Amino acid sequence: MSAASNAPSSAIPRACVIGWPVAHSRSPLIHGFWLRAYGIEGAYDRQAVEPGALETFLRAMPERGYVGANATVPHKEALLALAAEASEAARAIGAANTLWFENGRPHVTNTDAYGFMTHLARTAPGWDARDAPALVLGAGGAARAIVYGLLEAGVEEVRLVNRTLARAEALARDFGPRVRVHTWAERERALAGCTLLVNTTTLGMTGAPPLEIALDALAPEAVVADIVYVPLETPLLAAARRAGHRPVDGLGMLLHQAVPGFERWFGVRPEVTEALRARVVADIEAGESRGAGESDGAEA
């Protein structure tokens, strides 16, 4: 279905996830779970919107009954450009994933940093107890969100490693001298003294090449996070667990990044519960049995 298709307007609040493609998105599963759990009369669906049709789709949303949306690839940067107002997080990250309307005008934010940092704090409390560097693998949109979140949390040095050096250098220029770039060949040496490692690449994801990195140089108390969630325990997290580090999986970021949008659209701040997590895990396992995968661990 393209953006030109029409859906009937409704008196109940409706939200959606927009992308191209969008069939893989688990956002309807998450928001639908909350709508039922809180007894809210609302709806959340998928809308496949071609890249050139985003502006037209946004203009038509209010009359179609939509109060807001999530955006996944390839619309995050374009959504920011089309918004009347954008949050500091969206501007700093350079992309938006959450949209709502105020007086008919589109407002946007980016909740990926919130999602990652909230999950990190809940899964590995005290992760920032020591003033030590963090190392981030990757330099894409998810990396930008996580670097922003770490800097906002007070991390004094973020070491950035990417297979394409120029992309890492461009990200570092945007965020300033607290972000220091290392080459891919230096990734293991760059772990020395770090108490946090975050993989934002697709390496280690089902169907993707493995992530090859030895964890020997990591501090013993280090936390290892992977935003990939298919599989739920990646080889990196398994290696971290064997080495005695605290592993943080990628699913929590997906769940927590959905919270602010739901609250804004439907008026209730939802909780990320074990029941929700179990529901999404079951869907992931069913997808793996069908051979389905995700394009990006951070996507909505």
Ligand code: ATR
The other form holds:
Amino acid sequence: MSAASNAPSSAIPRACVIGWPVAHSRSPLIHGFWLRAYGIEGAYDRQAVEPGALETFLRAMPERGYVGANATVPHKEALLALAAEASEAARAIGAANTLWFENGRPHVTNTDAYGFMTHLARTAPGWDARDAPALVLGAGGAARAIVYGLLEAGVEEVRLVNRTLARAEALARDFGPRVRVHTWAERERALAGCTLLVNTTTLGMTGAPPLEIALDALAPEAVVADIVYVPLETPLLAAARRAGHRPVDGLGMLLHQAVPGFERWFGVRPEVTEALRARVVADIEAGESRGAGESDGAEA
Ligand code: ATR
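Compare with the form predicted alone: the form predicted together with the ligand:
To see the whole picture, the full complex is given below, headed by that same chain.
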């Protein structure tokens, strides 16, 4: 990318979420809430950018007044490839969701692992008190971010289970011997001894089939996390709650992953408050009562 001039100093800083499609993204709701809450003169909008058009869009961003962006499906891998500088997290995960410009050059990171781990620590403090394995279901982009976050946090063994075995094996190859693959059929047995279960698949989302997994083998003090947040309490989280495990919902990850980007673009580190959460929950409930299709789990 050639260095583009920065926005005229009189212009308000703008950021956006780039996706295709992008109409479902709740990022404008989150960042708009913070801009108002902190009285910041700034803007955050949605930009529908076709696959293949990302590079052209990025080049034009600074002169259009954009200081950065979030990226969602299908642009996360391409954004990493186009960046001038990428954080260690983005490189390890293989995808970027947050962009900013330094001297006109695009810098990227991936805040999904940060979002998941921060929400986990706040909702289930002491989740890592016992040196025990964690089981992650799924092997897509969200699974890569969460496996990275768990390994960085010092989890010694991550058991990985995915319907398509080859995809889990590929992920394990990238992250090394602390990630051990089990087949989908073995998923209940693989829970034995685990103190954390994370669902990163789309199963349990409104409109998708339920996730079928008995929790009997899970340690009683275990934490059960789901990255699906529509519905807010998935059947997995409800079953975990009934069995006395600590449930961790998917919405917190969405809210916390937005924090580092907002701070970069607008200069204030925002708080994930109950008021923000209530605003997004109201939007989810309005969407559910409209019967709107939901396509995202952890997606920005
Ligand atoms: P993301 O990048 O958001 O994580 P993804 O790459 O589409 O999304 O991954 C979705 C995950 O849900 C995958 O692990 C997928 O399993 P496959 O790799 O076998 O496709 C999982 N998934 C989706 N539908 C599923 C189903 N009916 N049964 C089991 N796993 C399913």
